[in-house]
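Just one chain is shown here, as structure tokens, and it is the form predicted alone.
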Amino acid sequence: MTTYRTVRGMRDFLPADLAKRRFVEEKVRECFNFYGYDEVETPILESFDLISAKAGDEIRHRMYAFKDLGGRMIALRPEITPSIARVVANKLRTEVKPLKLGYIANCFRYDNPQMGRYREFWQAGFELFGSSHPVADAEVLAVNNELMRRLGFTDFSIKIGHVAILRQVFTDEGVAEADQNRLMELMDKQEHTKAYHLLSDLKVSDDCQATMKGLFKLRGTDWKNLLEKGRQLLQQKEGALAALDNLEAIIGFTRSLGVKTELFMDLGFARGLEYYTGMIFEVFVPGLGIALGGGGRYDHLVELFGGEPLPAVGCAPGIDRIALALEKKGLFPDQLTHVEKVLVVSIQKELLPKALELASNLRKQGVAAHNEVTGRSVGSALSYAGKKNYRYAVLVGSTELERQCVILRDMKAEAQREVPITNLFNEIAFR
């Protein structure tokens, strides 16, 4: 007999496994309502050619890309946010700005399966387009730590960039966009001595070489320091200056909101992503040695999907990742799956249709109660009822019901009563 098992990279989710992300989701849901990011759902299948436009090469060739048998070449989305800047080009171009949408979904990509890591996996977004001003920028780090707060860490880490100050050094040195995407891989990878190597391969100057060794340095939680030393770095290099000054108003702007999480500086730093085009940034905790989401300012994509020019700024807290940190911290809350329920068991086979209307008016009061239904004897059932954690079992007998009666057996207690119908509602403590 053949055994099938899932899919390398894909899962099951048992019960267990799904409460603990509708967890993280049910918080996600939390701060698109606090911060007025209204959910939108896009298609898992989207054009090859809109998820491979600005997604960089090491997406591209992990992408489940394939012809449908239209002959149409089509891709599982490998992540969100290029379908969301599809949505506001083609269907809310007219709508008032700003415009802030949220989402939860799945996506895919052909990774190595490792901690963390799946072929199938969650994200979250919150995507707010038509404000180019730095406070949208430090809403976003807000509503990420404002997140990760209400998830219960409070030991938590931001690490921000921005990519304008290292796409400015390389433009003012002529470096073509194609190599410039191709540098900034690399930097995502922390490879920077083949990041090194390709500056020498493109032949540009020393000073360029130069001034991206000594941004690599520049890393580290003295933010107001760095940017010092940055700004000493850039001189002459308005371009870059203009991105480190628009960095540290962010910074600004997020203190102000109230974010007091130590912000790790990195102006190395850079993202896979070829969209991004000005602050970046990840969430990290301790111990974790992952990312548990990130994100960054876009301003050009929904201008490539056939809208207006339109800046934006987003993130994606990862779910699965998020999950796996509150598992290994301990924070996830004891009783994730536990609703407290009622079986109801008929004592006589002839009974069973009063025990089911028993259960069913039950359920009409907004009480869990469930129906015994494989005809298994009374003991078994209560036993049945001991296993699977269910608070109170609801005998209904004939003698008891002459008397308009049924018993009540409090599981956890191991005792029971006998109740009049008319009051079983009130009786059950839970409700």
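A quick note: this is a predicted structure, and the numbers were derived from the prediction, not measured. Numbering follows the first chain given and starts at 1. We call the rigid core whatever largest set of C-alpha positions still superposes within 1.5 Å between the two forms. First, how it differs from the form predicted in complex with histidyl-adenosine monophosphate (HAM).
- Residue displacement note: L14 has its CA displaced by under 2 Å between the two forms (rigid core superposed).
- With a cut-off of 2 Å and the rigid core superposed, E350 has a Cα displacement that reaches or exceeds the cut-off between the two forms.
- Once both forms are fitted on their rigid core, the CA atom of K27 lies less than 2 Å apart between the two forms.
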Given for the second form:
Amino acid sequence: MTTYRTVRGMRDFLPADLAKRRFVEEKVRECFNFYGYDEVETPILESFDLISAKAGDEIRHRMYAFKDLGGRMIALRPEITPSIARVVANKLRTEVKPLKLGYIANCFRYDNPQMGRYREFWQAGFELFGSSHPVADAEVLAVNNELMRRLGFTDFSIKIGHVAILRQVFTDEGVAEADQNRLMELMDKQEHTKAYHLLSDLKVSDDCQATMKGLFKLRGTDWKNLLEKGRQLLQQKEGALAALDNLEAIIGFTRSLGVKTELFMDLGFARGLEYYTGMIFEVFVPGLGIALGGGGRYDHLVELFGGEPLPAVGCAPGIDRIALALEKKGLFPDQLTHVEKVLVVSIQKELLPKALELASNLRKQGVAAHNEVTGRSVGSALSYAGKKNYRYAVLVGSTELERQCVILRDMKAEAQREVPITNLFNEIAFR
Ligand code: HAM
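Could you please show the structure of the form predicted in complex with histidyl-adenosine monophosphate (HAM), as a counterpart to the form predicted alone just displayed?
Below is the whole assembly, all chains and molecules, this chain first.
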């Protein structure tokens, strides 16, 4: 006999694991609601070209890609933003703006499986289309902040930077987009020495080299001071200065939106995805060296996919890593499901139909009343109810039934009493 295991990097979610994921998802949906994001779903399979257009080499090389039987090059989505931009470009063109779309979906990346890095993982997403105003960027940061707070995190920080500062410096030097992408990828991986070497190879000016060296050093929590130093460094570089002003405006609005979370500014911060055009950020909790979520502004993706030019900003909190952090910090509530279960058991075999009828009536009234389905003894059924955290057991016996009553056993208190069937719902629902 062959024993089959999950494919490497894939995970089964047993009930306790799934309850944790659902807890995170519930909080995500609360945020959709509070900030006006309408939930959408897109297919797991996408055209390879769509996903790889602006994915960046790192993700491009880690895609599950294959030819389908029709000869089309297909990818299992490694993220959802291109799919949402495709939908906006094709199907929601005429929708009133701003358009706010949310999602919760699984993604696939052929990453090396390790803590917090899986080959199938879940992202939540908030994508806002139709505003280039810094308040839109600030709102995306505020949504992330709200999600983290609702989940119970008190200690976390947001790392923030701005792609346009870097790209403007490169563009002023005439660095081609493909080379800019290579530079950004190295910076994303914190490989600054390799980035310097590449800059030398590209024969950029000494001023550009010095500016980049300066920008790499501008990182820390004193963002006001860092912005000031950035301004000094970028004197005469109009485009980069405008991006710096934009970053300052965004931070200002996040403060008005009530975000008091620590901001770690890093002016040499880049992200692997190539579609970013403005502010970028990632969320961290102390003790877990991997980002719980990330996002930023991407103003040209909808246009690239055939839509009208449409500014956009968004983010994707990673559900698995959030769950991991909640677990590590002991922040999951003891009781992950709030449903109080009731097990209905017949004491005598011939009363089984009556027990089934009773459970059915309780369900109609909104009680999670389950049937005892094995025909085992009352003792075994009660032992099962104890192990499976039932709140009550209802015992249907002939003696009590003669008086139109049943026994209601409180599994927590380990006490039981006779109650009239007509009162059973009230006794369970309004203790
Ligand atoms: P990302 O930074 O590539 O951004 O992924 C977002 C989050 O997905 C990460 O912060 C992490 O929590 C989670 N994640 C990524 N890879 C893995 C993995 N192998 N295992 C577990 N979790 C993972 C994006 O995907 C962009 N689409 C975000 C965005 C939305 N930007 C604008 N809108």
